[in-house]
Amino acid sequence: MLNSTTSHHTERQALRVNPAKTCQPIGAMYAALGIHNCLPHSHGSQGCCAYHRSHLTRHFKEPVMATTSSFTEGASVFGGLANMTQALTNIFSIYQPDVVAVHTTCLSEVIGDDLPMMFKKFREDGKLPPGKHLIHANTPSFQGSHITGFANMTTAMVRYLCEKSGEVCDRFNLLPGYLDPADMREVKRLAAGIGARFVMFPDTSDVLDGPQTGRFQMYPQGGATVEEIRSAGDGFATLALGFWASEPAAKELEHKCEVPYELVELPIGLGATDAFVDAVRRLAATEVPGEIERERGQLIDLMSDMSQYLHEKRVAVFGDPDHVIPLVRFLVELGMRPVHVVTGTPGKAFETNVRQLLGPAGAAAKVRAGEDLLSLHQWIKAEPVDLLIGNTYGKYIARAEDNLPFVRFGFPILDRVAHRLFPTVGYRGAMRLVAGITDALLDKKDRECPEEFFELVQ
């Protein structure tokens, strides 16, 4: 356990302790799943492929279906040319997928594989079935996070995908960024019940949420298709949903086929989803449905009723960028206080956009892009908090914290199951993380009071 860290902080530039991240390539194979009938290979040592693909199955407790180029001594010294091409070669044979999205993990970018230069050998030599695709994403763990490795393929899906007819087509693309099956899901709800026309990638819905059927499928119904791709390059404008995750592909598309680009967060909480909501009315020039401001009502009036025990309460929150920022907003908007605030994907962003959020009134809060899980534990420490959200990894610092409320949030979820069920975006996702935040919190309440105010009701 980590009862023995202390309260004393000390800067460290050369180690980190417990990252609040993971690497590149788990964020690639990832974005490579929302793709239909896609098969993800990890270019690099088996054992790479198989941490990638166990951490992705242990948080969606799930199959994951992926390749590698099984590297070992030789390839490692000589290059993985011969690796590759026996790999492609046996995937096309034996797994018929549509497209093969390629990462590349440590070991093949300290090497300096060319990538580019093996696809295309692969094609002259007539090796490429008619009809298949191959992209690839340069994906190093020793940079970014598996938020960057998350970008990076989707930028890849437009830079081999996306093509311009010289069309335009009365509809606009969604990136939706690094959320679960069920965010995605509810993200096209939303949009659809706008009544907007889109094309939405990568989209894992129906690939890691999909249900019992007693038959396995290689590649479940879900998942952007090759076509669907491919025309966002007609699209009339792309709505990208989150800086770190989504921006990288909206320039390339911008770049390449000069569809004009919108960024918001993620619509995770009430100020961030009123924002997706206005930017795909205006996309969609419709008006928002009853139905919707019905939802976006009910969140407003459990926001109130839950005020009491939520006011003032100080908050610990780790995370993605892309989660965290929008979080943080909406803890403000419930009236709590965010007194540490961590990601460990790197950006300058991040601190401005936060403080921002905080106003004066959190100016003391300690806010830090590139951390780890040991510092935040160390400010807990020194300046202990209420509630602390964040992933499973969190919760160590609970059980030393004397079993300080946690709310799990973001990825992984390791240790819990259901949440690539249930979305937390959106008013209905909102509406989900009041209830989980104040039940932790009411929860230790009724663990620890005395006796005499042990109630039924609070």
The other form holds:
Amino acid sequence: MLNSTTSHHTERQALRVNPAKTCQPIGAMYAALGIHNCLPHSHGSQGCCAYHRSHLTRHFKEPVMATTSSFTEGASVFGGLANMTQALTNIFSIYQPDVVAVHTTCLSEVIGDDLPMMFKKFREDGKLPPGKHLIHANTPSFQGSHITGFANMTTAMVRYLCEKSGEVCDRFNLLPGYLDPADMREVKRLAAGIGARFVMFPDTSDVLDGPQTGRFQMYPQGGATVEEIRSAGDGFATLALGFWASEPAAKELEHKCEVPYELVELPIGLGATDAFVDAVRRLAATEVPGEIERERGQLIDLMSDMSQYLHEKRVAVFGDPDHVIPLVRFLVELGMRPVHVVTGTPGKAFETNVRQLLGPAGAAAKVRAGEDLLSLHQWIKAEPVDLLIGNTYGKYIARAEDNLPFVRFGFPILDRVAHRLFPTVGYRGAMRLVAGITDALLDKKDRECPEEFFELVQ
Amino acid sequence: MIQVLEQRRAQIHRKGETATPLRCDRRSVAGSVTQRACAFCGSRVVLYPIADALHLVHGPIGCAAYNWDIRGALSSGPQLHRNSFSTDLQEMEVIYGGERKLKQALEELIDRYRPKAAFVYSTCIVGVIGDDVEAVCRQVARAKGIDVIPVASEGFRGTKKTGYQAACEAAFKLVGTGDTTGIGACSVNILGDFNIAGESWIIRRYFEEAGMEVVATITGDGRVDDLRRCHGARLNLVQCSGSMTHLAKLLETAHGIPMRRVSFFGLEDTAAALYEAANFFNDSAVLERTRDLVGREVGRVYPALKKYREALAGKRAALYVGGAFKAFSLVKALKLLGMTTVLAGTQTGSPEDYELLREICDDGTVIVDDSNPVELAKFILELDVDLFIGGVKERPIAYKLGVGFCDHNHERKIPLAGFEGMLHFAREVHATVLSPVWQFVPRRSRRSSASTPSREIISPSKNPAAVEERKGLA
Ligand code: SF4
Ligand code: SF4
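Now show me the form predicted in complex with the partner chain, since the one above was the form predicted alone.
What follows is the whole complex; the chain from before opens it.
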């Protein structure tokens, strides 16, 4: 499919070819699923909602519930108030969620629907059942990406639900960022293992990685409860993971409830996990337990065992900014050389950040935010690499480049299953990444090397 | 038990119990977890398989990102259609209009890939900001010397069905622009097959073997030049009632080509489709070759189905698919496997569709229009089904409930068309229904196998086509 790509790269202003991002609402929908008993609602035409649900389902292999305002031509001219009112009425009477988390779509953004006003009217008309909550995020896709949407919905949770009672409690707040459920679970395990008391939201573990039960649950058991999110206003601090996905909500919480926040990278790889663990340790005012130290030691042991296969290998990386930054850090820790680093999400900070990590040795690397996979492919053509790391869409490039070793990482992964259950965050997650990377490199060698170099022991 | 949305009651039917006709063909209720998509999605489905055309989505990034190569519509040649091209509209364009960007994107793409033609899909936002997509297309077409065709696929225009219509209008712009010399008397177009997992190839092979020329498969493994000359064919065979009927009608009106509705799913329907065409041409050689082909294939496949039929007899199936024609074929095919359809639903059926569906289903079969997961889950449990047939959003629901699943949508990986497709279908159904994993599902393991009613294999009286087919076999 990509055989016609050449090494000739031109700047494109008007055209996106094979994107490395998608639109805001899917991120908002995903974040909303991290609230317990919450129904995400898409305010727009029904196509968007169907697409977002299908896409999430392809990634998680789980049912994804969300409703839509089902805009018609009429609504696109006269506004979506009637649709919203009918939708909310139906949702509360039939699906009975605790929270309806509404996000906009491009359409409702462009026609300028005022959601707070609609909520107000709904409430004033006495239609909102007692104890139920409405929250909303504006998620126009002509700005940012799915990560922005996730950040906006997380911020909406703070804006609508967090409250300050005046009494600061002994818990801190953990904002996990756009992580898979397995990763959220691992973040919680590590924090709990260090002995921290915390509230995490959103939390999609036990929502989108549920067991087979023989039953269909509209609202699986996981997710942060409204009560938990509300209490975040009383937390003594917030630990936000990931600048793009989590900082806006952390800021909002600081602004609204005066909870100071600390920002760290997603705990991907050694250094970033160290920083996370250290932050948690400081907040919890405890020591890092031996068990976690041990995991760290195992990771370093694995890194040293495998370093001969990884050293100086040239890598192309693409994905979401919060993921790619610590991943680049990790690749550098492994002695590898990230030479092309791309994210689809716009933001100059990304480039500065990655450049810093690469240092003078990586000055020649291509680092670009708001880029797509055609550009990445062209750069790879011009300056080949040994390894590609990115989401499922990287497989076209890997195939076109003579089966370039390819490690799937990030969102979405549509053609493999490990991400559903096995984390890539924390020391253990890093071990899994090292294993994945070495496997990919050695598998290629085993498949393609001449007979005489085919080795039993590596 | 789970409630059903009050406004949806009229969209659900139990054969033999409810007297009024099913309400359908209407908009989804706002606030329901509808499984339906939008007009844009419908247009993309239909035109996407035209492999040497450029498909540019004019809109924000999401609409383009979500349907990037998610359909297994195979091409034997160019793979251009599998890329995702989008104008990725930003705030500036939303305010000041996206025409300039569209023009630039089109020109760049045409220069880079030199496609045979280009389709430009409008998404909701384009309809609202008021870009004159047609004008831009005309301009670029003139400058670049290829057809640049706008598709009026703004999502809010309606369901997939509306999008099918827009796609047919767009495709029709190419029809009649090519040279038809050399097209023979026994020639057909096959409309409404999208070459999922190579199905168009299978069907094409049958026709060619029977001595009928296939001018164009529309749009499976489609090519711009085939579309240009498809008006030279003498007969249009339309599969999948929803998506391509409109194009067939346009061809009928403009070029006098008659159309026949067919299905290539299941033994009887495939045989019926081939006979339909052969009878139409009334050419004895073709008829004889068709008979030979059907005889040989059915003779090969039917006995091979036996072991699956034995294993599946009495199992209960639920299906929820896009179009009604698919549902008819599935009900029949399931019958052939000895299974009963206890729930049949579609996203976009018409009143006539549901009438027909009612006729071919057994008493007690639940028939639904535009359903949602909660409802579907309720029925799966209540009707105690062994197999669910649906699309990507339904798969995990079936699995969560501990029920076998078969994808009969565009993401399926195995060709289900034609005679051999029936064998694949049987194998797939067998594999999923009898998977050992279900014994580990608490709900299922408690169920005694004796409680599943045994069923007649196939009812000849209700199924004249099957009788015919077996006569042909004997
Ligand atoms: S219209 Fe906007 S919100 Fe809907 S799918 Fe397209 S990009 Fe996403
Ligand atoms: S914006 Fe419109 S065209 Fe795009 S996916 Fe949503 S409903 Fe469909």
